[in-house]
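Shown next as structure tokens: one chain only, the form predicted alone.
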Amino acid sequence: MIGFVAKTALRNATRHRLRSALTVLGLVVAFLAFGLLRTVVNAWYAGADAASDARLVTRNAVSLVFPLPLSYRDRIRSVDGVESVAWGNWFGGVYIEESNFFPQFAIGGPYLDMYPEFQIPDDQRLAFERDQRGAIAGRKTAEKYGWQVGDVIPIKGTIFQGDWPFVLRGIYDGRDPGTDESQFFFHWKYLNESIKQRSPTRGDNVGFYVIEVSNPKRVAEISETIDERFQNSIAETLTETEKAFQLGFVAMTEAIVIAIEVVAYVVILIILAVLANTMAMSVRERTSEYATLKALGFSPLTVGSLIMLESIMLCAIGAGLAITLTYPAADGFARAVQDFLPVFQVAEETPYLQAGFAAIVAFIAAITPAIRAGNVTIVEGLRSVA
């Protein structure tokens, strides 16, 4: 019986080849679009997802735009539970032209030690440490601009005016697929000394502190202690987990992210309507055939199963092709948006979501036609005209 149902359902699915092909095409486009939109949303949260539970970020409580004194470093380090303290500044320079965007940070202290996900060869790390004008770039940025170790990278400052030639001393690779390989680091000391020569009052300030704690379970207590130490000071602090810090940037564009998520699910609803219409048309055309089957002794359940299986076959083909195409499509998309979404990769759960929604769509689209076909009387069915 199972073989008969499967064979008949397959034959029904391919009876109107053009209609079936267009339906499958619609399914492919819909589930592919869903997969890519989900990947865009995941890319938005990539920074937060890659954040460590053992790292805190301290910034000016008013805004990230305002600096903090370097003198806070030792007071933060003395807080119980703090393992190490590094600091940095957002540089925001321009490489050749403004469209060449990549994140640039001046870093100080054990910054690179606190980010083991940035994998740097030992000799390159040593060369970077010895060269005050040295810089380290992520693999993606280096490959995009064709940089090699030893190249001079001229960057024009925007926040910190002037020309800043850096010598590329190292290229880091991400330890994990979710590691951002687009960043560019150089010595905060080089930035600070240059600033003090040009504008002494702006020297010895940092944009943010990165704090490594010994016990991630104490991050709330340590954050509160740090902020209490700088209450009523010239620059009060706001300390939060690295993940919360990253999510703060996401929140600035949260409306866009929500809109993308809504569109992703609307696409599923649209394809559900398309498939439901296809199945309804198919059942209406075959009402007399289902009545004949019932006259031959087939049960309503068997008749309904034919329709349900036909819907599942169409969805399985469409979703299978979409899942297969999602990966190369995402790779092409990643190259196009790598400046804005440096970590753009299909999440592990995305194909499962596509497959799950395909199963739901197949079931919902076929349930009503299957019930109607199962309940049709023999007389009524044989009188029907497709």
Contents of the next structure:
Amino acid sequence: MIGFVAKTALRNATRHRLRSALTVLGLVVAFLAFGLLRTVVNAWYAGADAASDARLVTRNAVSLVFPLPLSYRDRIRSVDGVESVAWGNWFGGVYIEESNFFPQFAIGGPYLDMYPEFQIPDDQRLAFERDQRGAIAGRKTAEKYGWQVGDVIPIKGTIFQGDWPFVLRGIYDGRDPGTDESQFFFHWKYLNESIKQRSPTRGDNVGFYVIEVSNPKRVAEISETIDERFQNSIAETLTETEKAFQLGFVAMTEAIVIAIEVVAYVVILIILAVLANTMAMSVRERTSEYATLKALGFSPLTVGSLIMLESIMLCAIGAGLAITLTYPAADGFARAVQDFLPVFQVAEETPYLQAGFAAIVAFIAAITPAIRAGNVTIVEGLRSVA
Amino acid sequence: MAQIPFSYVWRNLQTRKVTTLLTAGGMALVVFVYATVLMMEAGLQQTLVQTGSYDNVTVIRKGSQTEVQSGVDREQANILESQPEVAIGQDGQKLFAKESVVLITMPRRDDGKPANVIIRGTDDKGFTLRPQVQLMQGRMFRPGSNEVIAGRAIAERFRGAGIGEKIKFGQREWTVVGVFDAGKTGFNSEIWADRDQAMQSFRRSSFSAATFKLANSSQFDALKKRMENDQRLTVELKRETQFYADQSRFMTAFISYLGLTLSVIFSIGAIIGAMITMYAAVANRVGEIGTLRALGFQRKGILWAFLTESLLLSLLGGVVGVIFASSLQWLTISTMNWQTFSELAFSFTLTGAIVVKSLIFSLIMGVVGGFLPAIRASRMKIVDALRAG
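Show the same protein again, this time as the form predicted together with the partner chain rather than the form predicted alone.
Below is the whole assembly, all chains and molecules, this chain first.
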């Protein structure tokens, strides 16, 4: 019996080759779009996902554009539970032209030790340490502009005026697939010396501190202690985990992320409309056949499951193709959007979501036609003309 | 022989209600998304372009791109102010505003999440230069006091920014004494304070930027050239309209990029939907087509009838989609502008051009989806078609 249903459903699905092919194509496009949109949303949160809960970021409470004095370093280090303190400045320079964007940081202290996810060969690391004007770039940025170790990279400052030529001493690779490989680091000391030469009052300031704690369970308590220490001072601080810090950035652009998420679900509705349409049409055309089946003694359940199975088959093929195509499509997309979204990867759960929605779509699209076909009265069904 | 009557086409759509609704519904969703993206782009552009006045000039430090990053010291500002091209106001003073712009982080009202808000330290010139800024509620801040006025979008969306509330920044508490409305401009997403007070509390010695009005609009290019080549100055001059348009370039590019990709992908889905429907319509009416042909209707007429049917279907979808999209006009959304890193509120804006574009877009979907099935219908041989029926 099951064999019969399966065989008939398969034959039904291939009866209108053109229509079935179009339907499957529509499903592929839609599930593919859904997968890519999910990936865009994930990419938005990539920075926060890769961020550590055990690292704290301390910044000026007023806003990121205000600096903190370098003298805070020792006072932060003396807080109980703080293992080490590094610091950095957002540089915001322009490489040749404005559209070439990658994040640049002037870093000081044991910054690179605190980020083991940035993997740098030992000799390159040493060369960087020794060269005051040295810099380290992520693999992605280096490849994008064709940089080799030893190249001079001219960067024009926007926040810190002037031309800043750096010598590329190393290229780091990400330890995890989610690691951002687009960043560019150089010595904070170099930046500071230059600032001091031009305007001594602006020197010895840092943009933010990164703090490693000995026990990740104590982060809440430690960040509170740090902020209390600088209350009512010239520059009050705000300390939070790196993850919260990154999420703060995401939250500011949340409207767009939400819009993309909504669109992803609209896609599913469109898929539903296409498939439901196909199923409704098929059933209408075959009303007399279903009536014949019933006249032969098949139960409404069997007739209904014929339709359901056909819908599931179409959906399975469509979703299967779409899931397979999602990976190469995401790779192509990643190249196009790498300036906006440095980490663009299909998440593990995305294919499962696609498959799950495929199942739901298959069911909803077929349920009404299936019930209608099951309930068709033999006499009327036989009389009906498609 | 006459054309196939329009009512034939119309009745065909009515007969298959479910299919018509599903197909048109799919198209409506696509048109909705398409129109929404265009509306977002238009809203964003309108907000930023209207923020400036064509006759105003914004001066920032060379290469700094935004006011927040820029710095213009007093000496440079004075040189600029003394130029003869700067307009003179009714009080006999130059219409030249030296302003200090900083970003601060404030919690949103709804979820307490922080976002960056612009504090503009300005004086009465700042108001004269921007007539679109109108006090809506309360009063102006008193010069030399810890009083501020907040833009409408900020007052509504941020904690402590409503009238009578207090904001803490720069080691002081500031009282909000007024709320201003600046139409659909970016100033609505700012807080304005007394310039000297703001500079003091943020320990700034130089201004961020200067804005002035030209006495004669046509002098801009000459003045720009002269000032940017002046050895004493390291500044960049832009018409205020251009300045704000540049600020949104990144965002606008991103939105249109995303929107275009989505629209293309979606429209493929919708076209396929229309094709399936139209092929089925043709298959169901083979006999009918034979009869029509036998009655003397031309192939062209058949082609036209099916194409019209598809166009009607897509037009229905398009109209519904646009109607849904137009309801978004009452929505204001805010996001961070990547170039300035500050909060920017804007509304979806429906223009006539967007309506036309959306409807054309839906009709194109109808033509592409309906063309092949209509060809098939028109190519049928009378004998075969009649036999099949």
